[in-house]
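Only one chain is shown below, in structure tokens, and it's the form predicted on its own.
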Amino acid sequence: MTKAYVGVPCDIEALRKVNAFSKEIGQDWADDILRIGLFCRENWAYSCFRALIEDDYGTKMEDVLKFDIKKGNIIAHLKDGETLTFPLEKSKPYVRMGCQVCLDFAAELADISIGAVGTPAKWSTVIARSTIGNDIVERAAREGYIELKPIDEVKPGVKLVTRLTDNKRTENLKEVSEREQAGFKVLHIKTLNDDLDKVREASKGKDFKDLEFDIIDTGLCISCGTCEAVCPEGCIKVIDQKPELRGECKKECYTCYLCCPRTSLPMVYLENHVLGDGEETKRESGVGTYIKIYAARAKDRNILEKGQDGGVVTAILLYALKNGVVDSVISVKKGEDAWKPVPFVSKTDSDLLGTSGTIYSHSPSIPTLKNDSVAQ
């Protein structure tokens, strides 16, 4: 294990798909990674989220100390001690189009999935899905970085995760149906039960122009940056959340189309082959495959206060970084423009602590992971 990557469910899906085809595309940078997935109902492009906060509610982004989403509301904690609270429903017009056809709430292909759902304030639900994921969670607890409780000891527990997953799937499948009735194909939904051979055959002969026609121009793109990362010619760049061709595709190359998580997503295959089916593994609808589910929070007071919902992500990653489990962490942090997320590579404790807190906008960080891996 050399790298840790923190992303939302669609980012994790993308990495698992790249890993599945790593030998075929001759790229192994996505193989040896600890994948931490964040629960995600939806998110917003930065420009849209800023417009919502500043134009609709008259609050400057630079005046916000921290954002939370609680009980159906977006809460902005301001630097002067005041709060701005408004219904999450008001943000719906600003949600990225690609989020509206995603069926994964709890990052079901991650090694460890984390979110502030089903636990009390300052705690998070932690779903350890893989053997390495569960091992790291338990070691972080033994070494005093986090406090763990069985999820059954807190209320409402995992039932709320299941309910939110079901709600997301129901709502977004309705969106899929409406788009298809309007003549737009939502390709990845039709491939959830496909194997790799079927995915491969469907991708052959398709290059960036096909990716643009099928995914980017139809609002399915999730701006994960996978196409940029895997392009063997380095001629795809994500500019302002949109992939663009800045050169010529290599003849007969279909790498970007093959690896995109929205051209196809063999979810059942990936779940079975990535997370396994050993005796310790369980599976529940709405939760996914897992080994154990915990309620957790950081023990360090500074992380507990600065981090989001108990600072569990930061605390687990701090354990992994300080104990040599990983040599770097790829996540996002606030850039120079207030609350605009930028990809960031943490290699020290102070680097990592500077990324604490959730940013409810998206930034393509997979190319940063690839570049950091290749640079080693």
Ligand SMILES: Cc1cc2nc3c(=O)[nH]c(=O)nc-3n(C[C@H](O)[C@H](O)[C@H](O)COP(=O)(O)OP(=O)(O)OC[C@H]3O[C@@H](n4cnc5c(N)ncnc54)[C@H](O)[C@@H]3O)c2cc1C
Given for the second form:
Amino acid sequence: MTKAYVGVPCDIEALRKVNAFSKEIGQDWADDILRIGLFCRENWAYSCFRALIEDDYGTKMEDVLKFDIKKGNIIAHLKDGETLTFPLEKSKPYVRMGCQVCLDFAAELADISIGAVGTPAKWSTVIARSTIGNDIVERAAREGYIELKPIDEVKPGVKLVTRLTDNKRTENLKEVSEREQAGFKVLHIKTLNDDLDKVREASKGKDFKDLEFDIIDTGLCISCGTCEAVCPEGCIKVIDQKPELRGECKKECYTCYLCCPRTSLPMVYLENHVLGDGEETKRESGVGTYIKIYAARAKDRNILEKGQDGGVVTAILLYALKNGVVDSVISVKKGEDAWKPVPFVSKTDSDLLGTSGTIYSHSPSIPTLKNDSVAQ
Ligand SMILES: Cc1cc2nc3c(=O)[nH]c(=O)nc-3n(C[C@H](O)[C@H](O)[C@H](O)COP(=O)(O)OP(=O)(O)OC[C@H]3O[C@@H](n4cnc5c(N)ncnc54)[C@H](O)[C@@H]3O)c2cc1C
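Coords for the form predicted together with the named molecule, given the form predicted on its own:
Entire complex below, previous chain first.
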């Protein structure tokens, strides 16, 4: 294990797919990674989120200290102590089109999934899915980085995770059906039960032009940056959330199409093969595959205070970095433009502490993970 990566569910799906085809594409940078997935109902492109806050609600992004989403509202805590609160519903027109057909709320392919729902304020819900994920959570607790409780001991508990997963699926399947009735294909939804052979066969002969036609121009792209990261010619670049071709595809190359998590998503295969089927493994609709589910919070007061919820992502990563479990962490932090996320590689404690908190918009960080891995 050399790197940790933090991302939203679609980022984690992308990494698992690259990993599944690593031999075939001759790239192993996605193989040996601790994948931490954040719960996610939806996401916004930065320019849209900014327009929502500044144009619709007259609040400057640089005046916001922290954003929160609680009980159906977006809450901006301002630096002057005031708060701006408005219904999440008002943000719906700004939500990325790719998010509107995503069925994954709880990052079901991560080693460890972490989110706010299910636990009281300043705690996080932690779903340890893989053996390595559960091992790291338990070691971080034993070494005093986090405090753990079984999820059953807190309210509202895991039933809220299940409810939000079900809500996301129901709403987004309605959107899928509307798009299909309008003549658009939503490819990944059709392939959830496919095996890798079927995915490979469906991808052969398809290059960036097909990716553009099937995914990017139809509003399915989630700007994860996987196409940029896997392109063997280095000629794909995500500019302003949109992948662009900056050169020529190699003859018969279908790497970007094969690895994109929206051309196909063999979810059942990935769940069974990457998260395993050990004695301790359980499967539940609405939660996914897991070993244990906890309520957790950081023990360090500074991490807890700076953290979005329980500061658990930062505390677990700090444990992993300080104990040589990983040598770097790829996540995002605020850039020069207030609240614009930029991919960031943390190698030290202070790097990592500078990344805590949630930024509610997306930045493609998978190319940064690849560059950090191949630079070693
Ligand atoms: C777009 C988005 C939507 C979310 N929606 C929900 C939701 O509906 N329900 C829910 O319960 N939880 C949601 N979360 C997760 C929640 O906001 C917290 O991130 C999570 O509870 C972890 O809190 P923490 O205090 O343990 O993490 P912290 O210790 O504060 O660490 C947060 C980590 O997340 C990383 N991060 C921050 N923003 C992003 C980003 N945009 N992309 C990738 N990594 C990022 C940081 O770099 C840091 O490593 C969402 C997160 C995001 C990014």
